[in-house]
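One chain follows as C-alpha cells, the form predicted on its own.
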Amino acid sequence: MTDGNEQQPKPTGVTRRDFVKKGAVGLGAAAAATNINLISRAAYAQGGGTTLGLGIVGSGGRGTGAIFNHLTAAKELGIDVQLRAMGDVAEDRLSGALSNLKQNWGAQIDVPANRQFVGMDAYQGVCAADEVDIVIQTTPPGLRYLTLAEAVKNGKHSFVEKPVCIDSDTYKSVLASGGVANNKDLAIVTGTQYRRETSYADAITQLNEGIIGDVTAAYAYYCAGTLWHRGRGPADAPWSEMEYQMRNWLYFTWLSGDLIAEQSVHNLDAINWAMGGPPARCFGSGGRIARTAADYGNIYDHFSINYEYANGVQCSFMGRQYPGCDNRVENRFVGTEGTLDIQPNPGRTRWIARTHDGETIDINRGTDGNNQPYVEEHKALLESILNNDPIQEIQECADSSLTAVMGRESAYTGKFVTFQEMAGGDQRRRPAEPFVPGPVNQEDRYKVVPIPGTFAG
C-alpha cells in the first residue's frame, strides 16, 4: 500500500474518448493446452438437435436462477440444452434446487444420483463429467477461481458470476484460467449483466459519442438494504464453523470479497466500461455502523471510495447496506457539456442526459428495445459456442472485481492503493486449500473486523 505522499497523478491531456480506445489495463496469463473442437452451428443442425450438456456448481438462489436464465436463452435460440450435473457443499440445497428445476423444466433436467456431487470438492465432479459441455459457476465469489480453473482444465465452457476474484492471488488465477481457455478455444461469459442490457449499452454509447462532452467526473452509488442471514443451523445439530460460513458467505471477506465486491461491482464495472479500463489508484474509508453483531462476520456495512483514472478523471463511490433507509443505485457522469444519469433496473434501465442548466438533451434512447440481460448473457455464451467464436471476457470482469477489491483494501487499511499494486501483488485473504473445517475454526483472522491503521494490507 502507498502512503499517499507521493506526487499525485496529473492529467495527461488525453481525453476520455482517447483513453477508451486504449482498452482495459490488466495482467494476462496463458498456459499451453491442447485445442478442442467446438460444436459449430452447422454441425449442431446436421446432428439433428445435438443436446448440449450443462453443469452447475453452487445451486443456491443465484445458481437456480442462472439455470432458468440459461434454459430460457436456449429455448429462445432453438437450441437443445439439458442440465446433467449439479454440485453444492450442502445436500439439502442441491436436492431442493433439483426438485424445483424438475418441476419447471421436466425432461431438460437429467441429473441422476451419480452426477449429484456434494461437499467442498463437488466442483471437481461437475467439471469432470463427460456429459457436461458448459459449467455455470455460482459458488461464493471466493471460490470461483477454483471452479474456473477446474472447468477450463477439463475443456468446459464457462458462465461465471461476478465478482470473479476477492484478492490479488485469485485475480491472477482467473486470468491464468482465461489464458488456458484461449488456448483451448473455450468461451467464458461473466455475470456483468449491465453490459448486455439495451438501454445501459445505449447510454454508454451516447457517452462515448460525446452527448455530454468530455467526461470530467463520475459517481457510483449502491446504497441498499440489508440481506439475508441463515443462522447457525438446527438447534439439535448446529452447523460446523465452515458450513456456517459457507451458508452465510456474504459476511466473510474470504468468501464474498465484502459488499463492495459482492454487490457493488456492477456499478464499478459500468464506470470502468465507460472509462475504458480500471482506475490507477484509490483512497477510501468504511466501517460497521448498522451491522455490528458477531453474526455478521468481518465485513463492513458501508464504504466511501475515491477512484482516480489515468487520464485524471475521478469517480466517487458510495456503497452501504442499512435497514430502513433510502436506497440509491445509480451511476452519474459529469461532462464538459452536461450530466448523464443511469438508473439500472434489469430490463427497464432508465437514463437521461441534461445540460448543466438542467435542460434535457436526450432520454432513454432504445427504451422500447430493452431486453432481459440475465437471459442475454446466456444467449451470448451459447451463440459464441455454436458459431465457433467463443467469447472470452474474463479480463474485464477480473479488472472490475479487482477495482472493488482495491477500494475495500484502501478502506480496510486506511492507505492509498494502486491497481497495479494489487494486480501484481501476492495478497491472499483466504485459507489455504484444501478447504476443510480446520482453517476457519482455528484461525481468527478470517473472522476479525479490519480496523484501519492496524490492519495488514
Ligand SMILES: NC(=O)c1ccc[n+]([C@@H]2O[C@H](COP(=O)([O-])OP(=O)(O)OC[C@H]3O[C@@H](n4cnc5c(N)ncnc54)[C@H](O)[C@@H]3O)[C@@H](O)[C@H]2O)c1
Second form
Amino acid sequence: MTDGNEQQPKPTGVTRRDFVKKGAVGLGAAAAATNINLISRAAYAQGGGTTLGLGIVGSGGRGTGAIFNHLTAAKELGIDVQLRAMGDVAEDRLSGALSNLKQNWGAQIDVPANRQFVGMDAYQGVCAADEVDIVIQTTPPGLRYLTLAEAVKNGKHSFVEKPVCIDSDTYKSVLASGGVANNKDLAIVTGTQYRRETSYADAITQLNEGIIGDVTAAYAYYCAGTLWHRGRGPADAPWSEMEYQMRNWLYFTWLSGDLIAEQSVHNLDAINWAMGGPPARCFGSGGRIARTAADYGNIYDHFSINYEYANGVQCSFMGRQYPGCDNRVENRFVGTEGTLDIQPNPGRTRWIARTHDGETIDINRGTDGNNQPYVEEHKALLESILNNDPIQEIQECADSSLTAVMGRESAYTGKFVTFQEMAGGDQRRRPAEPFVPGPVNQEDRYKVVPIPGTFAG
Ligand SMILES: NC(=O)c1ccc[n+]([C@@H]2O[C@H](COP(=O)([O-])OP(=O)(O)OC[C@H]3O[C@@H](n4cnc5c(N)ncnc54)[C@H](O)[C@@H]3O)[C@@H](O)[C@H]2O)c1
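The structure above corresponds to the form predicted on its own; please provide the structure of the form predicted together with this ligand.
The complete assembly is shown below, putting the previous chain first.
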C-alpha cells in the first residue's frame, strides 16, 4: 500500500502523551494467552484428537496468506494446529498453494488427496471433513454466504475474509448464519484487520476520548492502482464462462461487490467503527474511465460517495483503481477542536491529531504498539475457541460490507439509498444456483455496466 499524499507530521508543538492506554486488542490478547495452558485442548478438537484441524476454501493469494498467519498465531500461542483440508474451484490454485505451504510448514500440512476438493462444490467437502475444526473462507466475497452457511451447518468455527456480503440477500444470509453459529457456540472472526492493529485501535480510542472534541465530519480514501487479471485459460481449452468469472471474480459485481466493497470496505469500516454503527443514507456517483475493456467485467473503476450518519455527521468517501496515478489510502476525522488523520499500513499505522491552527496535539508514528494485525486475527480466533468464549463479529463486518454496497447502489442508480432499505430489502445480484461449470445463467445480465438514471438496481 502506498500513501502517495502522505501528510508529514509537524515537528513543533508536540505534546507527547502516554500510550500505555491500550485498546481492547492488546489487553485481550495478553489476558487470554495466560489462560491457554489451563485448558484441555482435547475438549475442543472435534474429531482430530488433541490437535486443532484447519480447512480452507479458496486457496488463492489471501487464503494462502491466512494459513501462514493462522499457523504463526498458533505457534506464538503454543497451540497445535494442522491444515487438513483444502478446496478451490481451480486445481492449479490448490496444488500451487499446497506445495508452497508444505515447503514452509512441513508436517503441519496434512492434506492427502482425499481431502483436496476441487470444483464449485469444494466448499462442501472441506466443511464436512471430520478432521476439520476451523474453516478459513477466502473465496470471492459473493460466495461468502454459501461457505459460511455450510461451515456453521457442519459445526465448524470460521475465519471469513471481508467483505462478507454483496447485496441485501447475502447480508441477511450471513447474519442468519451468525445466529446459527451463536446457538452452536461457534466463533466467526472477520478479516477487517484495522480493528486488530494496536496503533489503529489507539487512534479510535483517542477519538472516542475526545482528542479532537466532538466529531463533525469524516473522510475516507481508498485510491489505489489496478489489480490482476487471470486471462481466459489455455488457448486450446478455455475456461467455461462460470469458471472464467470465478477466477476473475474481481470484475463481476455479483462476485466481488465491486471495488468499493472488495477493497475500500476497510476504510468505510473504520468510519463505522468510530461512529459506532453504519450510516443512515448515502448519495453518490461513479463510473469507469480508465478500465473500460470487456475483460474488466461490469464493475466501475471509481466511486465518490457522501454518507450521512444518524447524528448528522457526514463522511465523504473517494475510491478508485487507476493505473499510473498517485495513491491515497487514509481516514480523516474533523472535530470541534481539531483534526485526526490516520494512515493505515499493516503493523505500522500512523496517526496525527492537530488543532485547527495546525499545532500537533498528539502523534503516533506507527511505532507505538507495533503488531501484526493479520496474525492477531487468528490469535483472537484460537484464543476464543480454546477459552470457550467464541468471538462473534459477523454483524460489524456485514454492516460495513453493506455500507459499501449501499454506496455502490447509489452510484449505479444515481439515487439516495438508505441503510434500512438495503438491510431489509430483497436485492439479489447473483445468478440462480447451483453454480456449475458451463455458461452463466442469463449471462448478459451479469455483464451490464450500470448507467445511472437508467439502471434499475
Ligand atoms: N484483508 C485483506 O487485507 C485482504 C487482502 C486481499 C484479499 N482479501 C480478501 O480475500 C478474499 C480472497 O481474495 P484473494 O486476493 O485471495 O483472491 P484470489 O483470487 O487469489 O483467491 C480466491 C480463490 O478462490 C477460488 N475460488 C473462486 N471461486 C471458487 C469457488 N466457487 N469455490 C472454491 N474456490 C473458489 C479461486 O480459484 C482463488 O484461488 C476476498 O474476499 C478478498 O477481498 C482481503
